[in-house]
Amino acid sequence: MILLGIESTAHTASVGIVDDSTRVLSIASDMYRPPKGGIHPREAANHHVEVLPGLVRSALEKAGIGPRDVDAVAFAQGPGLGPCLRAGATVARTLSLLWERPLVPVNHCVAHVEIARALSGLDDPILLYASGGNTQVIAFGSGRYRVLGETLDIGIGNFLDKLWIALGGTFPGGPALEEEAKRGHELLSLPYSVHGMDVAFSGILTAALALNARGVARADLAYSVEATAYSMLTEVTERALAHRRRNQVVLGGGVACNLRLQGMVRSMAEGRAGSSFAPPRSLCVDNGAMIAWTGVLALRSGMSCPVESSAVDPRQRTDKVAIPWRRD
């Protein structure tokens, strides 16, 4: 079986191409980068309608196949920003239609778990799931993901990319952050925002601020975010595995990619004799790739949908998804 992803969420629009071993054939990606500030989402659906028919072209060359050759199409369903997640729906529609082939629903965050379990080869870890939109630790059961804690305002990735914006840089912020965080050595006090099993980080941003507006240094600033926030997400999960009764966790999302939050990850899990798992970037970052193989798991559950009721939500939960293809 071999299936076709579309994932356009938010910046990102992806067209990954899987079989039924988890093996990715291709991925063909494009990113929105705005001129300045952060994401508007017209703009970024009117990137993704440009470039989407060409990545589609793309992703089937680099996997030597045509359309006859791909079973069904998948699509990320939500969440997401609404223009952008509908344009990827539309040309998800019209290949499907196109090629008649089945159209599958995906939602966006679950696809992040599957594609970290399946590569991580791990059966039912904890999943810190860290990206620009979204900030949860997943866990499964009975037949769906649970959100066990998540942010109480903004994403991490968001945070990252409005403060690095504010510090005179550029959409996205977290990898420059990550890099300008490297020469930092004074731990700066921030506020520690952990509430039970959620986190928030709109309090940083603001103390954050103002410790810039005084003049700290921003190689200092930068690295006393990222050792206050991911400190906060480790905690988070650390508890999450004590509750659960696990010690071990797989990483998603874009911000996931941080070797730093991957190290105090890892610590902490060994600390428990445990482990934990990251993707590539290629696969922890948004990509097609995992739309298509979560597509494959819906599929071969049966799961598919007609066009006419294939809106997208974005606002779609990850714990309101159903998840048949896997068992308690």
Contents of the next structure:
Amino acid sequence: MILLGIESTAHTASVGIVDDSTRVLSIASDMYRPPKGGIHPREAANHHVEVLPGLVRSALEKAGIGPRDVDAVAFAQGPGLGPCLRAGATVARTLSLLWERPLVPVNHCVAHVEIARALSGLDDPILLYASGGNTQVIAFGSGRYRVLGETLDIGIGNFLDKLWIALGGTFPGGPALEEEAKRGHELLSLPYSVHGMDVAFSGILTAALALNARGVARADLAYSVEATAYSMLTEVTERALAHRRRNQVVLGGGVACNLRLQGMVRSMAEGRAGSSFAPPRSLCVDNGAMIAWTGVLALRSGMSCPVESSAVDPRQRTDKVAIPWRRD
Ligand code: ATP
Ligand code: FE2
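To test you: the structure above is the form predicted alone. What is the structure of the form predicted together with ligand ATP?
What follows is the entire complex, opening with the chain shown before.
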């Protein structure tokens, strides 16, 4: 079985093709980069509309297959920005009708989790999903991915992006801050916001901007922001392991590319005689292959939908969607 998946929830338009043994046949992506400031949903959607047809063609070419080889078309139904989601869904519906193939809606967060879990080879890990708009600690239970803890305000990636842009940089901020942090060494004091299993980042953002205004070295600020924010994520992940009596962690989402975060989670898990896993960068950040792979799982469970009832859902939560391909 071969699926084509379309991702368009925010900045990234991406088409991925995978087979039913999690082999990634191709990924073709193009990221909308706002000239300055944050994302403008309509402009990002216009970008996606322009690039998606070409991305479909190049994904098919790279995979060395034609439309006839594609068994179904999956798309990210939510969560995300309405105009961006609609751009991807429209292309997916068109292909589904044109190629006469089933249309499979996929939750974007579940897709980050499922591609990471499949590559890890771990059956039932605790999942740390850290991206731009989302920050969640997740475990599977009774037919759903349960959110054990999450951000109470902004996603960690949005926090890193906002900070970097305020410091004069451009989107995306996470990778740039990671580079900057390598030159830092002094640990500045920042608010550490863990509330049970939840975290919050807006207080650190305010404090970091105040430190910047006082003229602290940018490298020290980046170093301290990473130390504080990633410690918070590591702590809530450890709490989830302890409560669920597990010792394996799988990371997913764009911020999971960060080697410092990966290292902190790894040493925490190893300290509990366990292990951790993060996918390669191309499959951590938003990509069509994770949508296609989750489409494979969904389709195998008989989940597809007619075009008429394939509306996007900008607020679709991780724990709202059924996961019939997993058992307790
Ligand atoms: P979601 O809808 O899942 O929230 P998203 O639109 O934020 O997805 P992703 O590609 O999953 O997209 O994540 C993008 C985020 O990852 C950006 O905020 C970016 O700064 C961050 N990021 C990417 N690489 C790194 C890195 N090396 N270190 C820290 N953050 C990173
Ligand atoms: Fe994402």
